[in-house]
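Shown here is one chain on its own, the form predicted on its own, set out as structure tokens.
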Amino acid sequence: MADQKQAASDKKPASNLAIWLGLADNSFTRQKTVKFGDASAVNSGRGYGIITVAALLLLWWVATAFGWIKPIYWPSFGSVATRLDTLWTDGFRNVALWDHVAISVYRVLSGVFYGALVGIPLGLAMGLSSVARGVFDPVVEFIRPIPPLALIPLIILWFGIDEFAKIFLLFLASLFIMTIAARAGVSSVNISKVHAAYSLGASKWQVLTRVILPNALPEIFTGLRVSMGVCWGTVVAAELVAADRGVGSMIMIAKNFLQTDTVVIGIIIIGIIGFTIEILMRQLEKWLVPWRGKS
């Protein structure tokens, strides 16, 4: 009787909340007989993520409340909350907090957009043409390892200190990542699919748009996600170029006046926005590339 009750409880479906939190398998992952090594068998793990964030916030409060990190100055949870309320109400240096956030998001998205607009076709060309690879590969491989920060003096000399200079710096940070991602995507296409398409009478354009590009999209999306992270890491430097608005500018100005709580708020804002964009990119990838990992 006890065994029957245990079997019945094992067959009882998990709640939707437990599945959403990643604390229980959904109908798809329950069918997996082998889970280790199969990425599609890994659930979201949101519950563990919530626990981690809560633990970090608790550690922050406890450490600053009891003075555990005195050798390294870090503002208390209360002072950061108070400063955030002030920034939310009065802004920072006569500019609303949301204006600082909006201009930084605009710069990052613009840099990634233009980097993808140029880098994806360039990477596809390098993966499909010997001429394009021979012409562009030395340039790409030479400039790609150079940190975008090292280009700031040249960008100021060439383009001044206007908005274009900041977006151009982020464009360069994104361009070569997208180029390498698109080229890697072409290299990952199964050649048997290309041969099958040609044998069915497909033209070169059809092979490009219906075979190569769909199979390269997973790598391209990975490049977009990496590019977004790099550009968020570069936006602080980009806004050093005589910027009076932006989260990076806010952080640097606050640093000069020893407003560490404002610096922490800026760091948290950048992290939250970057994380939000990453989540949106994952959902967009699931929608546009549902075949990822299934070919």
The other form holds:
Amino acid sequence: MADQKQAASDKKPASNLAIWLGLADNSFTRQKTVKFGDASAVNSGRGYGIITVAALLLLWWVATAFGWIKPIYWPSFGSVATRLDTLWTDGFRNVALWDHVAISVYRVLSGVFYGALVGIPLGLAMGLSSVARGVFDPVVEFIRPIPPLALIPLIILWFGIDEFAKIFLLFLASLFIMTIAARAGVSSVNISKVHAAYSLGASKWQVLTRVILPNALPEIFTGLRVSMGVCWGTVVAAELVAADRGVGSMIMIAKNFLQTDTVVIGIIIIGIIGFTIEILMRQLEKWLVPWRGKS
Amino acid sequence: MKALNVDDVSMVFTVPGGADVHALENVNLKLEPGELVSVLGPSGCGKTTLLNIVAGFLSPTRGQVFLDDDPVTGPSAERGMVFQQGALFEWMSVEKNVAFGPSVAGKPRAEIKKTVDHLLSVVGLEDFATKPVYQLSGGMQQRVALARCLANDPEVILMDEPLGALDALTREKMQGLVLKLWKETGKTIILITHSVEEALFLGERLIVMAPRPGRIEKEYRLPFAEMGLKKSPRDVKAAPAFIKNREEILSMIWEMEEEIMGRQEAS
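With the form predicted on its own in hand, show me what the form predicted together with its partner chain looks like.
Then the entire complex follows, led off by the chain already shown.
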């Protein structure tokens, strides 16, 4: 009995590979007896993730190689690779692949930039002045729940389908997100900080620039991150409707020529860029507002 | 240093759809330059309201506060404030926090640097000057708050439970620091606290406030702050006179709390 106990406590820790794969308990989760309900005791399960991805790729290969699915619905590995090579060297419809991506990213960045440029001061004003709050609150509250895509017909009627129209749509999509983020940033300030600043002799302007604004930065950053995500979704949709360049237009035109492989490549690129934007914004946030959540 | 005069101040909060709350009624309090007065009382006695009025964050319903002959109409750099916690600017380093007052006043850089360096060494944080404040412990953060207030060289320092969020040991050490700073700078200080021991140990005068309506119930003149400058805090707090005062005040506050509870049950 005593030997058994000894053996149990001497149990060898799992191999590093198994721990890395998240299949075995690491030295931290091993100590816990309550695991169901404790999110920090749930292992990453990375191994299962790898298996899932491999299985999906295998399914893709098998399904296309054995003709379970017609190429028009889903292309084979080979045709995607060939198409990617063609797109890379010749571009799509006389526009380089890289340019299709760049124009979409440029539209998003412009939209978010102008949205922030107008939205941040507007949100700050709404958090600081009852006149600004009263004037803009009905407008913001009314337009905010409207999906930006619902505005496309109106914007086409007003501005046509040129570059300005697209950036204006993205500007609207990001404007209200940024306004609400900045306003939330103002109301999140601990009143002690504002009182402290005034007792230290700060003027209203100094309180705004040195206390309210930096205090609102974490919220503003969240707004920027959300804006980027929403605008990326919106730009692709807007390009599906009316554009001759951009990843959205690329997959829409490719569809007309039944180039399913180009469509799939476009979708993957859209996914990768959306993911990259999210990661970059998080890194930027860590770097620029390191005090976030630490007051 | 200027004298502070709280002249017959009353504060009534009107609650929509409820009875008026008399947070303060006819409060009179005079502080001579360089005095350290501690204010004690059960919760709801209006001590924080009183401090906010003196700071200029609230305007009293009746009466006025004067600094020498000038009436208080709003916050100003003459009346510095040390808060319980959460009032540091976490987007700034320790030295930037301390430099805030002189820098918004537009003082020359060299002078600000000198003030900040001096004060950081006084509060023992010279090695932490460039650290962000959120990386500091609670006690260190309050030392930054003290230094930030002193950097402005205010006429009066208002402390709203500055040590309230600290653990017992850190708190005792910080009490020594407050005494030391008071002695070295000769500032006029009002200190609000929940702790009877702290109020007795730090105050030259101790004001006990009572609730409903908030008013000054009793005032003590105390020798312990002077003693604390020479002897160790524990010696002072173990002295029979200290213990006698402590028990007397504790039972007074206890009775007030009982009375409030009784009234709440009756209504």
